[in-house]
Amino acid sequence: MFSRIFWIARVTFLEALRQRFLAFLLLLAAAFILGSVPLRSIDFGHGELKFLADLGFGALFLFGSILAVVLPSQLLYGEIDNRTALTLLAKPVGRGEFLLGKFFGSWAVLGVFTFALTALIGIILLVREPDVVARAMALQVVPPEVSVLGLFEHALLQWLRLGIIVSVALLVGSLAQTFLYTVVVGSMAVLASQLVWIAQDTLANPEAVLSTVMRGALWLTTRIFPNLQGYNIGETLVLGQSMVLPGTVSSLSLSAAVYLVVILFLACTAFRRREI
């Protein structure tokens, strides 16, 4: 079983990289990561190297998330409508190996995306911490620093993040029968991801006034759909600006492994039951 999946996310992955869109998006993304280091005089007051860290971090989530939500679904029903999936699936490949090797294929670009513009945002950060600090030290103010294991712990945390997405991208493949559906209908649950947030402080609140109703919605979205928000701490891990508290790493990273188990099993389970 494993010899096919893997077989499978090979011919995937390969597939991946000779696609122009992985391409467009890769190099959109380097050109406006590149872009903001001109503009980091027009700072709105935040320090040279958080500015630079924000937009670069930015910029690898929104494009990162176009990616796994489009590339995953293109290769999905590519193998669909060219009737290929058919013959792989005649041969004793199972449908839950097939789906799992597009998805292990789409992460492993997915991986290559995120850490080569991670190392482009760590190289631009290497690059301007000796003059931040110089005029850092000049004011007398406790100058910051670039981690490089932070760096690292970063684009982990990504590469787990949008994992997530693929893996909700390929949820709603299998149970969708057109292309476009399963990209809005992703879309549309990666941006409620990013809202759980408002949700949880919202239940967290004690003087919110809520129906039982309301409070009983917001509940039930918290724990449907993951907080794809509290990924977003590449500030605090690479330049250090608060305290990370321990574990901290650790937790997300089994968090988006049990999300990960879950949301693949559920779309192993419906795959198995789609018409193709």
The other form holds:
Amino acid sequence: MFSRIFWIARVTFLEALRQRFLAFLLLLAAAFILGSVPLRSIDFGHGELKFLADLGFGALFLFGSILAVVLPSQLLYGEIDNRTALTLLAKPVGRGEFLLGKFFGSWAVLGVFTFALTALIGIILLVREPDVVARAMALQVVPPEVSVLGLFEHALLQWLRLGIIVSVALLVGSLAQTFLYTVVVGSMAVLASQLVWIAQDTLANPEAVLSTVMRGALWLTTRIFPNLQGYNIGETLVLGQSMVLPGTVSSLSLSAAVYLVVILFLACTAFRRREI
Amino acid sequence: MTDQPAISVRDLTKDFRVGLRGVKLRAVDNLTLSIPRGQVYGLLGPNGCGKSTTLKIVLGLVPATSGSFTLLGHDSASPEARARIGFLPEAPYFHRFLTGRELVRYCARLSGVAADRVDAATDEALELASMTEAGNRRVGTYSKGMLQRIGLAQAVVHDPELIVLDEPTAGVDPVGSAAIGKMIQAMRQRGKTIVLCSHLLGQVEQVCDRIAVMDRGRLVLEGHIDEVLAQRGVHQISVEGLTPAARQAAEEALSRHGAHVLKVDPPRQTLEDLFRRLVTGSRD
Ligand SMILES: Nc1ncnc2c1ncn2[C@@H]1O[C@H](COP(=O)(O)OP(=O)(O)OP(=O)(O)O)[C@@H](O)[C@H]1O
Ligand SMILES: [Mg+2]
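Alternate state requested, the form predicted together with its partner chain (shown: the form predicted alone):
Let's see the whole complex now, leading with the same chain.
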């Protein structure tokens, strides 16, 4: 079973690499990040590193999310529309194995994307660091410090977050009939997950006046959608390592793993019933 | 175990819902069929009569509306049954970005060929489909005939007992079709069961042991090819140098024995035979 999932994932990965879409988004994101470097001449002073990190992580977040919704949907519908899925599923390959293969293949592609962009951001930050530190010293303020471990942890968290998005896209794709529908609904689900923290905050705020229905709806929202905004702690991880509470990264990873298992289970169940 | 049919279908019905209002379209209508082992079985019928749908249901790719069926004596969903069959879907389309060889290896692995056998099995299958040379090119660059042949290679790479071919000759030139016919016969000699859907009736007549004809989802004829085609009480004689006098003498001689001639005309060779003698074969 695992070997079949592995082989499907491998071919999925190869297919994605040989498509232009990935290269296009990767180049776009890299251009975006590199393009932000000259902007620092607007003199951010010792805020320069923060500016560069913000932009870099922003680009990673945005383009990564787009890729995580579009790529798995495209790979899934590509196989169904071209009827290659028929050939594969006539073999002793379970529907669940097929879908998991698609998941791991797409997720591996997003891993390449995330770690490549993180490396680029890291290089830019490290190159600029001595200069910025010197300027901060001259002004006698506490200089920022780039944490390589933090960069790595941030990449890991982003990768997990993108994995959740991939699984959501595959779940929607298993239920929907068209590629466009999958991309639209998938994007809306991601947007909702990105905004869940607002619902959480509102619920936690003792001063908020809420009707029971409203409270119930908000509560349900926070239960169904994962709080994806919670994974965007890049700036703190990388530039202010000391401010991150111990255990934050591991607890975020753990909750991501739980979400992944649940969503993938639902996706496999839905895909088993799908007509192809 | 082996006396169970390769495929058995009982009272199978399939309705598709089409359009927004969900109008029912009956693709397969109360079909009962039993395909014995070790034979080449032809499934014939006009476009849209439900051949492909029947095969897809039996292979567990499409759910049936009602009825029951088994595959090599097992439930179609069971991996044991599906590991022992090879399927070439109609109008096959494979991962364009893989080379033919990579594709066949991939299929070998998914079909459970042991890791140390994968290379040998891939080579054999490519050889059988005469795709050894073209195996190093991307599938996206293949001609229709090559696509069908690589489809055959991926269907037989794990040495299955039952091979289901849905229109393996669609879009293939007569020389290529004849080669596919030979492949089918070779596999039959190795004791395989082959189910063949095809519109090339001439070829079906040559390679099939039994045939079933479907029309609008129903079975209209089933039987051994010789039995269904035999025109009882009629015989053909081929004669060279038939002069009018000779013809008259022959007719008289025959009528003395109570036989009479129905028609006399020169036999025509088939266009296919002519074509095959004229051309050497495709460039692939
Ligand atoms: N997924 C589907 N949704 C709706 N109708 C379908 C679907 N698949 C097949 N049909 C319909 O079912 C009928 C049988 O189709 P099928 O593909 O089995 O025919 P066939 O005998 O294989 O024909 P051909 O010789 O053209 O390949 C057709 O009328 C077809 O339009
Ligand atoms: Mg058909």
